[in-house]
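Just one chain follows, in the form predicted on its own, and it is written as structure tokens.
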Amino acid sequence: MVILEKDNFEEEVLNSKGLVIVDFWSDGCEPCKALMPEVEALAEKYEGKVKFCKLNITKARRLAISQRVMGLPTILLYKDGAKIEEVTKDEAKAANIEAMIEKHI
């Protein structure tokens, strides 16, 4: 998984071709931490088809807000740099994330 920060978000996500998943999380978000191993398993399963990234919003709040992330956990799916779908809060479960991916590959 690509670790995102303010400095590389544009290059790794917005300027990327194909599908990119971004897992927005923070140190204080227990549901985010619980979900992370499942997201990492999906990253392995879809390696070569979807680029997986994660962004700790603790140091990138403005960036998260600019992407309309208003609660956690939030998983956004981008295609060729444009946000096309999202799974948020209570819906952020591995099965829902995988269903979102399957719809677009």
Contents of the next structure:
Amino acid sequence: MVILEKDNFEEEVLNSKGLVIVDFWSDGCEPCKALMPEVEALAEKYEGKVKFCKLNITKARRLAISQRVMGLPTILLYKDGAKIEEVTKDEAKAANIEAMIEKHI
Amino acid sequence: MENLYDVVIIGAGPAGLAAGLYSARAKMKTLILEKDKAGGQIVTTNEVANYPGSIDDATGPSLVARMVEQAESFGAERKKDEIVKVELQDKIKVVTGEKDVYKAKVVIIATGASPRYLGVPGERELTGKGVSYCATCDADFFTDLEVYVIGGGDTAVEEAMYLTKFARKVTVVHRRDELRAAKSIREKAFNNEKMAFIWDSVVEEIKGDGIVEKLVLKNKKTGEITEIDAPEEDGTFGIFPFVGYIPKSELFKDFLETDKGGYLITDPDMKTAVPGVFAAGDIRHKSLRQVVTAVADGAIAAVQAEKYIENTFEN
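Now that the form predicted on its own has been shown, please provide the structure of the form predicted in complex with its partner chain.
Every component of the complex follows; first up is the chain already shown.
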């Protein structure tokens, strides 16, 4: 998975063609850490079809808020740089993330 | 029979992990099932000051990490699966998850409880958009912003104080005119200069276009409605409801006895009315729901499970 920071978010996500998944997480978010291995598995499964990225919001809070993310875990799906769908909190489960991808792939 | 466990534990919070530890240590083939994260509610709690014997600065995650380590060191298996169906009446119990089916001589239900929603318009739509039930998950977002905590019990006030480390100001909104939280917690809260209080008030509605922008409160004594808008320079604020819990007893309540609130009834040995089915931790009807009582329940359930298996299967 591509590790996002303030400096590369625009290039890797907003200026990126095709489908991009961004996993928003933080050091203090235990549900995020529990979910991460499953997102990594999806990244492998969809390799070459969907770009998977993760953003630790602890050092990029304003960036996350600019994407209308104010709760974790949140997974956003972008297409050609535009946010098209998301799952958050209790809905942020591997099965729902996969369903979201399948809908747009 | 393949895949037959002595003990299947549903839930990997402190009760489930303690049951797993005791059960595996007693050489029973033990499986702990958890739907998302190990640890249950306690991993969303930053400070655990009252768990006897814990090291200084114990946090929910650090305590749980150690419990997981201990349970696994004695041979308990853990699997991530969401349980969708249980058949517990027969001698061999069948627990069906989204991923697999598990069979067991004993089932210990340790599914715990989850935060209660306010049940007001806007709450669900704005969850993750300024409404949060997990301070440790989301506190970062509210650095230098304002936050409203709804509720007046121990959890509400403790989480409010945790949030003062991030937020500019934390206002507790409580439906009564005094806090229900323990005296030691109350005193700390009243001495915290970042904390404010709104009494006798309940939430009527949460509003916002994709992000929380307005909180509508009603004073229960006067009926007066107050609308709180996000400060213009911030554009938003946080709302953290901590107004109690609801038991996760949905799968069991049709054939196990519950109290009015939906909590499972057990005897002092953690036995439910169905032989071979035990309950432990916050899911039980009891007077104190803490880590210390959850682990005690788990230990008792595991020891009783061993006795039950000896008496039922091995003579």
